[in-house]
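The chain below stands alone, shown as structure tokens; this is the form predicted alone.
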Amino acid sequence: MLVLRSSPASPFGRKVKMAALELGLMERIEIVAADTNDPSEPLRRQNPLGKIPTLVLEDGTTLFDSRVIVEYLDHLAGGKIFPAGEARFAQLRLQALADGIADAALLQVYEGRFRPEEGRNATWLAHQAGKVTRGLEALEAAPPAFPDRPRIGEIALACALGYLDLRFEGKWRADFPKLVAWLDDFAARVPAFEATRFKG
């Protein structure tokens, strides 16, 4: 069995789980929760960065981060969510943009979670929020089309938008109606989106 170290609310862990479901590999993966704040957590030996998601292979070696893991899973499945040729780079670009949105959102959450209110840096928070807004604006201007089966870029985008719903009460929705429609369509067509939703 492969072992996925993650946490239920992680947008990057969700991306890996969605990819695994789309690739028909979930039955080969055991999901084990990881506490990235615990100094005694085995994750720190499995991944020197102490970050999630981390995939532990059957021989004990590990892969990280989510971009590497999903590419490995696609390799195992024979190549289904990473297209060939020029289309591959369009998907890698979309994945990078979506992951950047999720990362900037996550950093805002961490600032609120780990730094006392009097020590929070409003300028830094605004800088991260600006990344999210600019990313959403670019996507609103040209929402990505996808075929019957989602590829890695669309999966990453759905996870990023889902994370904004989870941690920011869906406030992004008021300003980005085309992306709202895109996510609604994605959720209706891709059962893995609901199957991986954090319900805690």
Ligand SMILES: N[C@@H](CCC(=O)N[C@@H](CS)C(=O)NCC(=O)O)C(=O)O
The other form holds:
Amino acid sequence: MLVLRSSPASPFGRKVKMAALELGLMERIEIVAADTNDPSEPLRRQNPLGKIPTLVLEDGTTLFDSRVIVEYLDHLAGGKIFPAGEARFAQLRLQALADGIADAALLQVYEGRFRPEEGRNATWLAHQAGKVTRGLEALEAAPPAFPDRPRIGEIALACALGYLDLRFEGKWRADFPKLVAWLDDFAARVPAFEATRFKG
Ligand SMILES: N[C@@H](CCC(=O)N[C@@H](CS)C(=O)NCC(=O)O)C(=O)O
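Switch from the form predicted alone to the form predicted together with the named molecule and give that structure.
Following is the full complex, with the preceding chain placed first.
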């Protein structure tokens, strides 16, 4: 079995789980929850960065981060969610943008979690929020069309939007109606999205 160290709320862990479901690999993966704040967590030996998702292979080799893991899973499945040729770069770019939105959102969450209120930096929070807003504006201007099966860029985007719903009470929805419609369509066509939703 492959072991995925993750947590239910992680947008990057969700991306890996959705990719595994889409690729038909979920039966080969055991998900073991990781506490990234626990200094005694084996995760810190599995991934010196102490980050999730981290994938432990059968021979003990570990793979991180999520972009490497999804490429590995796609390789195991014979190449389904990373298209060939020019289309590959459009998907990699979309994944980078979606992951960047999730990263900037996560950093805002961490600012609230790790810093006492009086130490929080409003300028830095606004800097991160700007990345999310500009990313969503770019996507709203041209929501990515996707064919019958989602590819890695679209999977990453759904996870980033799902994370904004989870941690920011879906406030983005008021300003980005085309992306709301895009996510509704994605959720209707890709059961793996609902199957990996964290409701807590
Ligand atoms: N670029 C990484 C980002 C992973 C990441 O930021 N994971 C968060 C949880 S969603 C984490 O492990 N945070 C704990 C920490 O930074 O110590 C990826 O794509 O996997």
